[in-house]
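Below sits a lone chain in structure tokens, taken as the form predicted alone.
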Amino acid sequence: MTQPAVSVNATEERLAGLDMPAGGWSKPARHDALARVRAMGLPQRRDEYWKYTRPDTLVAATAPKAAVFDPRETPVFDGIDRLKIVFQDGVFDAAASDDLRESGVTIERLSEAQADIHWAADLYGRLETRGQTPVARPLAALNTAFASDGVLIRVSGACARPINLQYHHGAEHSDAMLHHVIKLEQGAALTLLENGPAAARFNKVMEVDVADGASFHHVRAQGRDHERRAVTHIFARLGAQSVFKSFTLTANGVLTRNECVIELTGDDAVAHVAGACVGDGDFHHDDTVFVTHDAVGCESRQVFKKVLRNGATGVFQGKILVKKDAQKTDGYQISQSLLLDGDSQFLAKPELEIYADDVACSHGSTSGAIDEDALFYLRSRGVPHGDATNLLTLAFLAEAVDEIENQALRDEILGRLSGWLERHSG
């Protein structure tokens, strides 16, 4: 099928502005992927699964323009103790981040390791091309073709202590793509935090490998009142009994896609997914996420919960393919907005798709208010309007956060939540 020629003439205009980095052992991904995105086209609006976001300055030639500001208040996970590794505008900050040795942990940083030989060479690129089927994701080759920096981790033991990925943005008109590359052998444990807005314009990949018997848990904090526009991608292949978790809380943001592509091809494997997401305003969140059973006796949940305010949309796109020798298997889908003022939206679009006959498979999705007997409850007995409100919301999102294992990260994103909700009451 030919593209239409806006598609191409955008596409040639997006490339015409990078640069490629040279050779080593990711030349052959990186070619593959740039012909890919030729072959596809970066995406439009009337592409099925951009029909609810606008991708117009995602794909743009030239960034747009985002304020710096200070954040005011201690960075996120500063009280975890942790292996920081910092982005400054999507470049490494040796100055910043820790020591990278860490006991049955290998890291190193994507711009330099370009080898003719690395353990990476038979992972990057190679998840993403997988999420490619049965759905485009052009975004996501761009970002193999062209990222300059990240980090690729190899995990051969129990990590002991989480490793944090903090960005910092510090140019007005920045744009940034980050690849991150993230092996679990076989009975290995990795915890992965994310914080911090990375650019004007962000454009991450991370392709995580799940060996057997692994366990991946990943805990993610994107910006606060920041006029970032961010798409982001994880894409994750499970073995056997093994366990991958992935938490992210979105406060605020001009645009907002997280992207997120699963396969459970090991039997007895868990994927959990879950988001908190809370908006005000000039503000455009969407979770895609697509998980395919590939495996018998495999569980997977989505749990997604959004609070929109003053026009604010909030996107939910999630599909469950089971194949036809998936079978025993459970999955769990659950996308619900709360609206607090009748300008604000929620577009969902859930979907199962099923093949095997021994299944238990569930979706649902809900748009509403405030319960207005719970408010007057709580009113009746002295808890103020705004307190009160923010009760009721933050219990609305416990089953999201509560997908959250580690307390202490629990808290801190509970308490990050909070605040959020006494900044924007009244």
Second form
Amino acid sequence: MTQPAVSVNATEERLAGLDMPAGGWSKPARHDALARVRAMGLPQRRDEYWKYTRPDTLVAATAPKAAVFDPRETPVFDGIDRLKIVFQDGVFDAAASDDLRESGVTIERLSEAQADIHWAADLYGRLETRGQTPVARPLAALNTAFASDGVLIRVSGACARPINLQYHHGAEHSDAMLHHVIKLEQGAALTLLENGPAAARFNKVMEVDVADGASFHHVRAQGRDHERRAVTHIFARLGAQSVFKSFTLTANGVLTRNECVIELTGDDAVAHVAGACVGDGDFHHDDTVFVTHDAVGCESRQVFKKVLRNGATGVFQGKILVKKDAQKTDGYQISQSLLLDGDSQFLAKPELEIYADDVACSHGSTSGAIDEDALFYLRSRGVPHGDATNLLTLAFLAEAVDEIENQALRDEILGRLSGWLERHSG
Amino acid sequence: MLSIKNLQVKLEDEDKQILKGVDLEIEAGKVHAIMGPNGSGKSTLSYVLSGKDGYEVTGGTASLGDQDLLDLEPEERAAAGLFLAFQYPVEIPGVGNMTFLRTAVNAQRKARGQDEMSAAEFLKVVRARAKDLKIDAEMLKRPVNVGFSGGEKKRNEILQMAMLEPKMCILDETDSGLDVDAMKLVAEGVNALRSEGRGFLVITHYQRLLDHIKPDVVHIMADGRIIKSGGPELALEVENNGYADILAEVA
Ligand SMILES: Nc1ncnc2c1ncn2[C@@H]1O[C@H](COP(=O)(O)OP(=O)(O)O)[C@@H](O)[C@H]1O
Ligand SMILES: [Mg+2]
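I have the form predicted alone already, so could you send the form predicted together with its partner chain?
Complete assembly follows, chain above in first position.
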């Protein structure tokens, strides 16, 4: 693959500012990833896959500044009993983190696991590589090559408490790259929570291998810092009868691109990816999802809801690919936006590509305003305009939030959404 | 209590006059009925009083007690004590009926400077009122009006009225789409709320509802005006002879 000169220049400029960590067992994977980045070139504006989102600031040699924001609220998930792992501007903070020893699970820092032989070597960069076809994701390869830290989590039984990765942002110019590898062995179960803005610019990759009969639940709340930028990738491989459920709440952030690449490789597996985002003003949020059905009888759901106002932009690119032998596939995809004014916009590209003949797949995408009749009905019962709008907005988001199975986590997320709506109403 | 003087209303987006000078005085404790052919402006009157968008008042006044209704937002009119039982109740997916009722009750209490009702007290009251209207727990849990039958929607309107305890109740064709049993249930619900301090305006096509909710005064509306008012016998006259005679009489 030859790259145009501009792309080569932009890519080399970015690479010039990065140091590859020494990395023992991860060294070959990092070098391979660097070669992939050079071959693909970093994303640029005219790439089809970046049609709706400008990659410039995610690719630039230095991270644009992002003011540190004090949300004046207790961090999300604080009320949940969990094992906390803290990163400060992309650097592991041992003092703020809990003891990493927990039964049924081993947790290590990527930067400390230096031996030449490690279980994670079979996964690090491997799922990312698989996710590079048929669509290139160069920023993920860049991460594999240069990620300075992250966690390696291996779950052998049922992890008693959720693991919570907390990302604090304290420096206006911080540029963080974290790479996590999570391996759930046969029948294992893990709930992973993530929250916080992480850095001025954050590039995060998470590779998740869910073995037969294992289940992975993921709930994430991306931090409320208004000027932060993030590009995140989840690469997941699902074994037979395994379950993968991921929900993301995004409130604020000038630019967010969340990619989720899921491969259903064992029969009767279930994958649900959902997201609720709320943006007011300088806010651009992109959900890019690619689900590949490569086994019989699997179910996948994509449920994405966006509330946009004052010129905020929402993007959804979602694909379901059903391979030839993936019979009895049940695929569902919905992406909807609620535009609270005429300045905001929603750009959606839903895609189905089906090669099996015995499948049930549906997808839908809508964009609309608040239902005026419902609004008047509520007001006629005495509910003030702002409260009525918020009630209808929460109702709109409900289908996505309901994807969170655990009620305490769901209530936590709903509380954050109501808080945001109250602060931004009027 | 409700005082409407020479009310004139046109559509906001169209040059179409719908109410052409409506006069109506409803005293506390009284039940007034409005009958009239389709398209005469009955629903428009109820919407304009409750503050729906899309209409322009070109003349006249409407007040509830000493408050000028036309100056208020819809939620302020509700807090002032006005209630409209909709001809077509709106479905609100994603908002539970119970949440809706509680939000409404507490919003009105707040607007009037009263304390919110506790969850336990609210539950107790709502269960009792719902039982009278044969509304089961399942219906209270479902999203507002979603998947409700025509009759269930109308009973749900009366439940809201019973919970909000308004001063002035307007019922727009609450009998339409109801079978006899459902209509009796609705009428009982309304009659239970009749009191000295409360006024009712019952809009209906049919005399049969008025057999159950006995009106003090009956008005006939046609082409945006009240063309005739009288006692309950006026409703019987309409029932027997239709509107043709009355229309001819005033023409
Ligand atoms: N929003 C509207 N847009 C267009 N026409 C309307 C609207 N509201 C009312 N009208 C018209 O006004 C007239 C009165 O309607 P309405 O008040 O519904 O009568 P009624 O309730 O007595 O049957 C009808 O001709 C109706 O078509
Ligand atoms: Mg009508």
